[in-house]
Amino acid sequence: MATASILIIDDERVVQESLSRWFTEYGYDVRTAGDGRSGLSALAERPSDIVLLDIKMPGMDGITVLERIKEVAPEVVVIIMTAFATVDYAVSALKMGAWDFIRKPFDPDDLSRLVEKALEHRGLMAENVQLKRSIEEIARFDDVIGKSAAMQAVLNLVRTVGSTDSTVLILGESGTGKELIARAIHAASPRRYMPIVPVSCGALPDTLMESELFGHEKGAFTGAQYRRKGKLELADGGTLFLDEVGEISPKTQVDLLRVLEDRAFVRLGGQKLTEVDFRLVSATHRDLEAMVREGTFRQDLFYRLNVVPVRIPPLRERREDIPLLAEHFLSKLSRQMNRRFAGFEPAAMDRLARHDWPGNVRELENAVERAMVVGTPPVIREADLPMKAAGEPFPVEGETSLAAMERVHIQRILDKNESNVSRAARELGIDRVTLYNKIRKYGLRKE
């Protein structure tokens, strides 16, 4: 049988040592921890049985670190050790899955007596534990569809740099699922006992950017009422997802390297240096190689940003996951909608395999759902899908003019860029203002 491990998590060293000598006499396997956040890293490390916890720490307190271990190893039977002043705050704790909790100051041999009876808990719940982890290992890549080779050699990659603490760039035309990639790294990692804080990198503009990334106290800036903590201080101890990162300006890479090489930042209109621990996954549909050779990248932030480069396949070049992922969104939208479809036609299935899905695995959703609303039940129909099929000429509603080509691949791109106009601008090589004159002179929609 296997020895039994413990790890004890508390501030004060006499307790940490006097419980190590006793536990390990009684020959258990011992580790010790003098706060939350080194607790929660040894246990990410290896796993304990019994994790004993005392409740009032500074920084991290036991509520926060109990909460944290029983989110993603709720196997784990965690004692928490409290003085009289405290047992309010121990109720809680049991309320929220800790298994026991003992006053201090305590007798060791009591302590030893509910280590036993919590081990012998534990035993017999070993079989569901096992159950559950097969659970939680399908559902980290429960979203990610693929059975083709392509898709298959990003899940191998995922799991392998998923163990690391690697920096990733994951690289992919929009609608591809970057950020369900990026999801999955951060579940197969250590540090899925801390939050991933993702940051839409398109979405903010350089003002804003600054302070969603750093915070800032209060009065930094006009509207500054109150001091907030930025995404990078969120992220201490896990995982920072900078979606569409070839959108930030320069100054603000500057600022990322600075923060990448010391792994310390100041908030605005602060003066004092937080240290933080996070791991960083990027993505991006631009070539970044590129734009360092144009000038628009910091080559130096480029090579921090792509040690482990993970590609994701457009739709395109994976066309035997479309059926897969077809059914997948009609299961998942017909217990949305309420509206019970059985499949597709064979045709609608052709129809969709054929096309070249522009937008990728989003375009396919949303044709599915499209497809629902016009449809009827009990099958999906070639007529029901929005796009006509790969080959076939687009409507131009009779025209074969050049105007009215140009507005349909106008069209085409705004929609693969989800309407942003600076992303649908640079794909078409022109600027942005060209781009809103011929947006306001065809009539296009921005959805």
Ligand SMILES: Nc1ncnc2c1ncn2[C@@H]1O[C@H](COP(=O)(O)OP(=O)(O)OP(=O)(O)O)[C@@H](O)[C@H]1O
Given for the second form:
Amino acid sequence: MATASILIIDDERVVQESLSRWFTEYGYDVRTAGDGRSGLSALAERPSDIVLLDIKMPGMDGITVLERIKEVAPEVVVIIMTAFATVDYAVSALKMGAWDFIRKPFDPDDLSRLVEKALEHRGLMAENVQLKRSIEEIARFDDVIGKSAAMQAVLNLVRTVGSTDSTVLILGESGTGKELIARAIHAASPRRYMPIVPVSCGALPDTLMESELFGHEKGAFTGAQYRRKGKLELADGGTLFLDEVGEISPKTQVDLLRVLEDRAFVRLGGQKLTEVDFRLVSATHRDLEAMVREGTFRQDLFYRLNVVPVRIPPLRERREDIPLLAEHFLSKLSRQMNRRFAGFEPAAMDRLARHDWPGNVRELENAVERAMVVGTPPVIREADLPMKAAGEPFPVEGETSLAAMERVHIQRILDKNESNVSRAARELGIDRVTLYNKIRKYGLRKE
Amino acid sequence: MPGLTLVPVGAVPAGFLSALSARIVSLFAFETVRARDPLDPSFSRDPERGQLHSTRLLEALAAACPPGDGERILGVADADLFIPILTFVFGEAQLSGPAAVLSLTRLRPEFYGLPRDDSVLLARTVKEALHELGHTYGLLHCRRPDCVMRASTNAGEVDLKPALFCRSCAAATRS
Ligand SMILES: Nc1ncnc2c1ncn2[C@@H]1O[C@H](COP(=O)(O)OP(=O)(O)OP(=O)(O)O)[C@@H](O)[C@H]1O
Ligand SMILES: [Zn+2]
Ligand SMILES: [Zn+2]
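Switching conditions: you have the form predicted alone, so give me the form predicted in complex with the named molecule.
What follows is the entire complex, opening with the chain shown before.
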């Protein structure tokens, strides 16, 4: 993110120093000037997004400085700093184009809010977002990568559903990015300033799960030395993310159903009903509908969870995302691991793009990470990749005849082209009649 | 990770520091957390404002305890802190330096007319401690809501963030 820049013009040294330390912690680019003249030359050298301007200074006074700033850099947002006695002065400064004023000494809360608002006003935030969009039109929600139609559809749904309070059920194989999408939904929601609280439902036995969700009063059971808030309470105002929701026990299913119906619960060992307001997002790699049919998952709970289903397709069904994701992980991990890899050799990328990724994006991320450990910068080579070459040149275990390979290859291309014979033939470089003959010869499926 | 020295700045309730250090150890993985004798903060008190100048305190803390390689020092004051232009601060830290300081005053529910609640106080203090220590590792404020490095200028905002670093901030404290 381009850093916001702030120029502080104040004759008092302590004011310059303490404000500059304070704003530096926010990651802003801070400069200071001790009088109007040096402030103006600092601006001439390089503009700032915001100027914090002391109105009473020896030499050129604040009003004059403001006038000059508005002449040379009208887009700069000027905030006037004033002592109590000079409020009148501040009012005339507002008339002259200052954006707002703040009284010394500042309440930190007021100051941070004012600066945030000023930056918003400056359009900086919007510009940043814009910039990011155009650099990488394909990347969304910061970390969710995917330009495939399937992922774009998921992201569109995230955006629409994000702005509502609807209950969402995220479905997808392990490692497809369910948690990431849950966080994106939260980030797109009006609750984004409140926490998202993940609960890993598969990880805990029943008894611990109860206190994890509901919290407990002091002395609720042996070992409960303190009162502890449960995840439900922690999610109040925000989003509760139930991961692996297909794993919860019948007992917890009942408990959970009650909470979802009442939006209230009682802490373990407590009496009082506590109301909670959270948005519910759950995820599972299981087929919950099948579990309902088998009687291992309550139907009423399923209906409560499955208001808006979001399906994340496995990586092998959106192969065009593989190169993007691989590059993304490479640059992210390069930074984290401090190993300067610039990219993949074409054969390596090709291998990645063809692999089936049963562990989906997580497996891909791990593969890239391992390759970075094994390989030597600046490029990842095919030999650095952990996946075995198995199965690719020899499609059928033990069968190495040309006919066997041809049969498997044709089937694969047919599947890929959804059994569209013309397209498959084009890709295979043969005519349709030849392909039909081969399909008949090998007895291949074509729906 | 090397050690952390906890220094009471003036009188700090007995037991509170040990509870705090236990929580910091579990969350930050310092090898050792030592407590030291209290630092007399009177030199930093502004007679007009009645508050302690946090930047002065940081200097004294850093000097009083010349830290070894990577050592950190955290002052805990049961008195209100300020820097000259602001009405107060929850705490202050030397960016990429050894020292940090925080105040309990405005983390107490009592300060806002609510009933005393020491578990709330401890929870907030732990976050404030992690936050300021994060600055000593060079971390700047983080925009993620699920990160303790998110800026908070009122107690409500402290409550809203977790006592955890987000992944990228956590990585920076380890490097
Ligand atoms: N579209 C994506 N863009 C960038 N990173 C992704 C994407 N999808 C997944 N990842 C990354 O892959 C890893 C696995 O994702 P995540 O934990 O969200 O998957 P999951 O479906 O919740 O897995 P599980 O079901 O095993 O819990 C994470 O590190 C995540 O950041
Ligand atoms: Zn901070
Ligand atoms: Zn962070």
